[in-house]
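Just the one chain here, the form predicted alone, laid out as structure tokens.
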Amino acid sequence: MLKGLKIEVCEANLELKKQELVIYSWGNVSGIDREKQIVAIKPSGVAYDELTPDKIVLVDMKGAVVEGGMRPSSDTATHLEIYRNFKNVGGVCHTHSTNATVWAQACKAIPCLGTTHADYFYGDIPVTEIMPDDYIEKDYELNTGRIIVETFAKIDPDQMPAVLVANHGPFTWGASPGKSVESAVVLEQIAEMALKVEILACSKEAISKTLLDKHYLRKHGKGAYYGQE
């Protein structure tokens, strides 16, 4: 069942290890078949060196396992909440990559300080509110997804495929599992750059709206002209 999606999700998870965004079994990538309403996701606690497509778990939109002999990622409920609310998302990625997690643990949004950032993310990378105790004590993973969705009440998730969960770490997404990993790779890069800029010039202001629009929209806007036809 959905063999192609399982292969795609497995390869995306392995790319996290290749890009050095994860260690041991930390992190996970999922993908969704919107027509069948089935999500493929990494099994919980399985090291990347041991991961193969046949170990990828399939769940329905309520989190029930429909195929696979292993327990799905403990973050499955978070992924599902993102899929339920962000309709164009085809893949979700969660890591504890060092620099992005530093910003998350500091509970600070990553400011858009330059064009490298603006090429990919349309503005500051948002950080969620700190989760209240009742969100943590019951349905923690589901509530992690809910607080992400709440953070995007006035933000377009298609223009901002990343979020920092306060005191926790980053979640990213994209049109496919591979694109969600690409978002995570770029996020880690701009997180490191922004951290170093903060050290060198702690009062550095965000780039102008004009420059932000130019760099983001030339790649992603209606009249985008970056790349090939």
Contents of the next structure:
Number of protein chains: 4
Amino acid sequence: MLKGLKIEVCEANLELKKQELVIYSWGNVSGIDREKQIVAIKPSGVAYDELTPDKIVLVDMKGAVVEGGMRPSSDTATHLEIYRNFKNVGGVCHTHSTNATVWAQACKAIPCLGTTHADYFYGDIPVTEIMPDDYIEKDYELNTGRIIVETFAKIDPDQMPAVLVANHGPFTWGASPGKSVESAVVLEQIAEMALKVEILACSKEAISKTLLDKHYLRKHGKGAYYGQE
Amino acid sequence: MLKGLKIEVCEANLELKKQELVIYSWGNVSGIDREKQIVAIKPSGVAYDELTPDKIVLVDMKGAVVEGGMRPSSDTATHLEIYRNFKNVGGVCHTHSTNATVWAQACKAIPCLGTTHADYFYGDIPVTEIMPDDYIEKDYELNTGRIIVETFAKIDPDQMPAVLVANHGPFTWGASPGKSVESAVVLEQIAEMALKVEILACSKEAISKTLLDKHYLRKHGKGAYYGQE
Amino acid sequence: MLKGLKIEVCEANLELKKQELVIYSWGNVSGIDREKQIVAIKPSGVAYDELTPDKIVLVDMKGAVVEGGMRPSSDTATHLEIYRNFKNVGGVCHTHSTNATVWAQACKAIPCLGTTHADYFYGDIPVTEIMPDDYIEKDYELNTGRIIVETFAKIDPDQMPAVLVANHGPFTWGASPGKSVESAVVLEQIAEMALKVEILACSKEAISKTLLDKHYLRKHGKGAYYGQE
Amino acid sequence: MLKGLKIEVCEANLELKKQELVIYSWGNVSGIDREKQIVAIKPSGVAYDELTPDKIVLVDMKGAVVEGGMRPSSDTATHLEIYRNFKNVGGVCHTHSTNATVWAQACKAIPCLGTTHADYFYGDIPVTEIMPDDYIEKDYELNTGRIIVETFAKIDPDQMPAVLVANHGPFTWGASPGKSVESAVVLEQIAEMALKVEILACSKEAISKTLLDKHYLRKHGKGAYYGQE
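Show the form predicted in complex with another copy of the chain, please, the one above being the form predicted alone.
To see the whole picture, the full complex is given below, headed by that same chain.
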């Protein structure tokens, strides 16, 4: 069932390891079949070199397992909340990649300091509020998804495929599981750059709106002219 | 004698190199057979690409060699003091891994700033007192073990499998030699993150007790629900 | 047509990946045939492991494609402006390499703090002015070239084969496409060093003119005595 | 002539590349035959993957080439000055390794902040004075050696096999060419650690004399008990 999606999700998870965003069994990527309303996700606590497509777990939109012999990622409820609220998302990725996690641990949004950032993300990478105790004590993973959705009240998730969960780490997404991993790789890269800009103690003002628009819009949307179409 | 343990200890030592926690012959891992009261440990000053199970040295709980043609690690007395006092420990690991050693050299505990930390360690990673001169001059390695044990007067070593020896570096442990290395790898990772959080000059307050409990306890103990059982 | 140049440009682009200056399809290198007034450049948005010499695009000095089935790099107009103004340049390279980009994002010139720098660059690596809005809104890539050329009003591009475009990243050049990449590799290295010197909070004064002259001139120009001629 | 020494020097140079202390043709290692008073050194500007033992150049103690078809390293006069003054040195190594060079560029000695440092170097890594103009203008490389020797007026080079040349980079040495490279590798490691300790903004006081003695002397000299004899 959904063999293609399971292969795609498996490969996206393996890409996490290859890109050195995770160690041990950390991190997880999922993908959704919007028509069938089924999400394919990494099983919990399985090492990457043992991960194969047949181990990918299928769950329905409430998190019930519909296929697979293993328990799904403990972060499944967060993924589902994202899929339920961000309608164009086809893949979700969670890592504890070093530099993005540093910003999350510092509870700071990553300012848009350059065009590398503007090429992918339309503004500062938002950070959630610090989670209140009652969000943590019950339905923690679901509430992690809720606080992400709350953070996007005035942000378009199609133009901002990343968030930092305060004291925790990044979640990213995209049109496919592979694209959600690409968002995670680029996020890690710009997080490192922005962190190092702090060492130079220069102004942390974001780049001008004009430059942000130029770079984001020359790669995305109707007037884009980067790439081969 | 104790062939299985020697293989396990050898592999755990080689993992140090593979994980890039050590260069040259730095670092050492040991394992214990609690029933026989014998500890298997890396020989002193042997390069990792020459290390084989038959070179692993067996010592009794007082440090006398019971098998092996080579001198045991010069840190053997520290390992033994840990085994004598922390009763559930099955493996001990010592490295000079870069970022953990930086915190040790700074004589600072690593604050628990995020859930990556909370997933493995139940609170701040403690640092020992600076060693007094008389601890250094005589029985230095044994006293390194003693100051570690003193640091844990009010800390449960089963929930905190790591310590920073001031001006020196980390010791970690676990249920097996392999697990003690995993503690060292994760410690290095969170040490890097916490160091970089300093660059962002944000508050160094630890995460809330509720979040710490949630993450540590969803992976450890009775109510754990991470992984495949 | 210009098969040798296309091979050279292709190899210089692949070197960007090998030297870890780029991820995905980021970055681009071009080369010029000064006699024929034709520039060979990487196609836009093509992944490095799919890049072959026959995919390299040939354009004239106004940017019109004269050979090749793909769209040229979106930065082509910047490359052309550099070739039109810096007459000895044979190759141009653009990356978002981490540490050089950090200085560009900080809108700071890289001070000449040591002989590693002086061996390649005759003084501080200049940074452009922040681009005014009207430069961004129309002919953005051409204007990126213009602001680079304006920055070199009093600097000799033969002795300073690098610039930081403010809020963006580095452009480098050299006698050939390969040499422009070498400039980018060394720039990234000295950018990392200069950034880390900031951590030591020491004086940011440049090295003495005498030492700068000694190191630059023992490797470059008439009296050079480094290498095998 | 001196075939064994040439092989040893060639391998020590290749080790620089393997340990990632150098890029391109940067860096150089030499070795001396004290009896014959001949020094074997890397040729100037030769890439490491083209380096073979027969390309190693032999020079006498005044720098005249006695064998070899290539020009010796432009730093040869510095190496010779070290050999003439530090009588037990069998090999000399020069790199621009990142973190050691950062300290050199900052014109700061590396304080002995931990036992990793104390295991190899008996105190702070000294930095030379900033070179006066007349030292630079004439006999620059010889004077680089002179200022190193002057820095060691009250330091024993056998216990301190490293120096930072201000605004330049490290020179290291040892009983053999290979040992001089080992000094360079460890120096780079402790330079990174000491740099990162600065981020933690903790006291920069060196470790106690007692701890320094303990660690240096348990690995070196008569009472040493590390390793297998």
